[in-house]
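A lone chain, given as structure tokens: the form predicted on its own.
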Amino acid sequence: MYGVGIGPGDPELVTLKALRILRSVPVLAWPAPEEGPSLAREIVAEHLPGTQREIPIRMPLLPARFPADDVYDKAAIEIGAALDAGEDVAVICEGDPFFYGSFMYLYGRLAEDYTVEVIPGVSSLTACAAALGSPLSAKNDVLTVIPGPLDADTMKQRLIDADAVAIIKVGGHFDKIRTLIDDLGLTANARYIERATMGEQRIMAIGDVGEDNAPYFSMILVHKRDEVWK
């Protein structure tokens, strides 16, 4: 089983290793909301040869959900008959599997069983670094990684102790965001990114992102020194 990150979005970054395997696995997995299109599948559909089994894995979005353990106990299943009966099986990821990616499940299910190789792919963070035109961090500075469902106190004092900070996973909760970086007099410093390297990406302040208007894709990017290199 290969678990084969895909990068943010834009096809063209999309490693070289990458694309050998989806080009030449038997059978080919991928997730999806419950309804409607996979987004790590389009990502790679230009590069598919159009002839590989497919294996959706379908799963609730909501945070209550997640990790949705039958769904993954179901995938696991219907993976690991195929890699009984041979067949090699590339599951997708956007970004990169081992950074906050869904692949990790299926990896903690099928790994002391199967022969498992991680393909690294472009993360978010990196992406959005690059779109934005603005380093993550230099010197000494220490990085830290925020998920925006954490709660507001803790947050803030990530926030209070941290060097630079990328905040993912924006979605629903930029309001609380916004707010506690406005409160430590941060706003300056905070740029906004959603939908980094796809066609429909957006770079803006802070300030002009409307209420809880901002998608599960998104990211802001902190750095106490404003600009890294300084």
Contents of the next structure:
There are 2 protein chains.
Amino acid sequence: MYGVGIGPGDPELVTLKALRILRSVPVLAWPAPEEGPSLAREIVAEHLPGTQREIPIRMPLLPARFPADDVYDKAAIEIGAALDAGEDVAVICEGDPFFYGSFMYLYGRLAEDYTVEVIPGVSSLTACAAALGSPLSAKNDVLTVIPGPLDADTMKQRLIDADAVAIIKVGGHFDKIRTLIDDLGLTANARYIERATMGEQRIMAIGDVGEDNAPYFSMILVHKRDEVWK
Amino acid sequence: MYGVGIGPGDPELVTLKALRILRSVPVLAWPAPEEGPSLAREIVAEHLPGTQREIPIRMPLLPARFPADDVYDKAAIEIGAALDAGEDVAVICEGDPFFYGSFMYLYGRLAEDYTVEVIPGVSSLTACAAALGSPLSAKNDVLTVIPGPLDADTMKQRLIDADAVAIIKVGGHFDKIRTLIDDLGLTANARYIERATMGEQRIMAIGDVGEDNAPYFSMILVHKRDEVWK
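Given the form predicted on its own, corresponding form predicted in complex with a further copy of the same chain:
Full assembly next; the chain just shown is listed first.
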């Protein structure tokens, strides 16, 4: 079984190894919302042979049940049954499987009983820095990655302590984050990007992002130091 | 001009986009030590058409002159001359160009005068986590990336504050880092890996790494929390 990182959105940012595995396995599993298409599947759709059995892993939008144990339990049983029948399975994962990815919940359920190989992918972290033309971190900078849902007090302290920061999964937490950045006098150091490497990629000053308007796939980079690479 | 991330070492972890660019540009530039082969060039060697002009960027081992401004000045002039002559140039970069990569020093010298596209790559950060079978970070964990050369007092405080830590560029700083991890009672939480995804990849308990024996391409991951994905 494989957990395959497929990169941040641009189908060309899939690795050769991911491609080989996606094309060779008889069963493909992919995450999706409760209804509608799977972004992960769309990223790799052009590369698929069209002959595979597919296992959708559909996640209801119920923040109170995080992680949604029964969805992962059910998916692990279905994947395990395929593996027991001798059919290898690739689970595709946006970005990288082990960088804040939900794949780890399947990994936790399956890795003790089956051989699971994780194929690293291009993460949104470096894809956003590339799209912004802004090196993430240099020399002895400490890089801090902060999930957007983190509580405001903890996030504030992390921002105070940091050299370079990537705030990921900004989404509905944008207003809280913008206020913290403003209060700390870091607005001029912050860069906002959404849907990096996808067709709808947008880059904006954080002052120009509308309230409640940031999608899940958005990130804010904050650099405190000068551009040391110049 | 392109800065092309070629991944952590396995030639199969190159992206389709990197491959297309590497095969299409007339000029390829690559970093190398003062003498001997370029690891970056070796990673992509099998993919090259064999018809390109190549620009070696050879860096003397002189820690006192970091960054080695004159090497980057000279390389920027040579790359700029190729671009002025209408020859597009790809600079290949191990891992990702903007994740602690020396490419940023060329970027700083060239991006104001030329169009520079950065192609993100699979970083050693996620490649090490995949090889270790150890998710980097989950849920609302803050992930802290610490360069090995950081002074011991600052590193200690970062380790105390952190949820999940990746210490990169361990190399000659291994003994300092192991002592800090031991002092903080984190030895059982630490995992060591060197040359991830390369033929010589090794994974060890940090107690088993010989003194002064860690190569530059080595990393230590420290997780403080339980395995929340289980």
